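In structure tokens, the next block holds one chain alone, the form predicted on its own.
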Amino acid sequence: MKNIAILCSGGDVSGMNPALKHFVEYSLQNGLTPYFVYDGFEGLIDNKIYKAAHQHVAGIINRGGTIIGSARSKRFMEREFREIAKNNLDALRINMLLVLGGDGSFRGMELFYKEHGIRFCGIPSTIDNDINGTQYCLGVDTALNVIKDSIDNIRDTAASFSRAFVIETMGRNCGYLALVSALCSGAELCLIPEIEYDLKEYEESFKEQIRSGRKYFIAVVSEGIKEESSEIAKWFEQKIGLESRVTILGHTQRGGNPTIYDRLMAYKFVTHAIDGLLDDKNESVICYSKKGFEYKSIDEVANKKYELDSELLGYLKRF
């Protein structure tokens, strides 16, 4: 069969639309008929599967989010609904599927393949960058640039009012976004779930910096740390003596115009994913590391806990 489909699962990221554009173009170049599955695994079940062509992806490369929608599907975890999904794909003679998502999505597809033989390749797509086996997930660079712009803007106000600002990033239990943003934005404090901290250890140093002329502080914290951001702001006021504010960046980090790097990575991820399926790699995730692109099994990706790069953690010591 020469039919291939793509879907987005879980949280959207900037980079999905560039991936969809190249999916259509590269599929057609390889003699494949591309299909879009709308609304993730829910769309597989509800038969929201439609043939895609150049006209459907014209002008989308600069748009954040995903034009085909995304979702989290509890129904897909039940055998009866996976059977429905299989029948819908069979009706269109589709037996190859690209999945843009995270480890939960890949586990679902592994089960689908073992039950029904639908070949797939996963493309790691989450701004949290917390998927084991890959050093980069689609959407991360755009999210980092959104955070960078926000911190740079907040710094102007922090300096003008002599305040401490606590800026909270996304990441669940992974501190990647907070750590990289703090390093690249010159923050004075960075707190992430991976490293235990005691605010008392910072008090004398921060007070000395104020005595030496420092007027403001920027603290970047991950949402997964042990304390609320408001508690960190209260600490700045009560122990350091600076008026403080909290900014929770929230879902602003998931949207926005995809960066050049995310557009390029979308192109590369999709190319390798389709090439892998055409080369009989039937149940894999395409991962990226310093070695380049590699096809990895679901066990390597979804069943092991992601750990932050030791080099990045080493940089945290300067805080």
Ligand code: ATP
Given for the second form:
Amino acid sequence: MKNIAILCSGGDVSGMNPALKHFVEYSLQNGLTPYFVYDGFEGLIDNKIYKAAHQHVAGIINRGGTIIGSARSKRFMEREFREIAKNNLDALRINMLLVLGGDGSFRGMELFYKEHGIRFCGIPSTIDNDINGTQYCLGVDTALNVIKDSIDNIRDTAASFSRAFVIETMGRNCGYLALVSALCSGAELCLIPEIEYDLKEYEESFKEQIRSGRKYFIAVVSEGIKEESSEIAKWFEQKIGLESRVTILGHTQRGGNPTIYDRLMAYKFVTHAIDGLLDDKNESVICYSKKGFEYKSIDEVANKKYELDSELLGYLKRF
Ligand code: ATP
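Counterpart to the form predicted on its own, namely the form predicted in complex with this ligand:
Now the full complex is given, and it begins with the chain already shown.
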């Protein structure tokens, strides 16, 4: 069979649209007929599977999100619905699938492959950068740039108005976004779930900095830490003596014009994913590290916990 499909599953990220564009172009270059599956695994079950062509991906490279939609699907967890999904793919003679998503989506696909032989390659896509086996997930760079712009803007007002700002990033239990943002934005405080902290240890040093002329503080905290951001702000007011404000960046981090790096990574991930399927890789995830691109098993990617880069953690310990 020469038909191949792509779907987005779980949280959307900026970089999915550039990936869809290259998927169509690279499939056609390789003599494959590309299909889009709309709304993730839900669309597989509901047969929202349509042939894709150049005109469907014209003008999308600069758009965040995904033009084919993403979803979570409770039904796909059940065997009878996976059977329906398989029949829908069979009717279109599709037996290769690219899946942009996270470890949950890859686990679902592994099961689907084992039951029905639909070959797939996963492309790690989440701004949290918390998938084991890959040092980069699609969407991370755009999210970091959104955070950078926000912190730069906050710094303008913080500098004019002697305040402490607590800026909360996404990341679930992974502190990657907060840590990289703190290092690149000159923050005074960074709190992430991977590192125990005791605010008391900062009190003397922060008060001394104020006595020496410091007018404001920027704290970047990850959503997964043990306290609410409002508690950190209260600490600044009560213990450091500075008026404080909280900014929760929330879903702004998931959108926006995909950066050059995410466009390039989308291009490379898709190229390797299609090459892998053409090269008879049946069930893998294309991962990226300093060594380059590698195909990894679902077991390695989805069943083991990620670990935050030790070099980055080392910088935080010296903060
Ligand atoms: P993100 O974490 O960015 O949201 P994810 O791919 O990890 O991405 P999940 O919500 O964990 O997101 O999974 C996406 C979908 O994958 C689920 O809604 C479900 O349809 C399917 N899925 C997850 N785990 C399984 C499983 N064990 N068996 C079958 N399907 C699964």
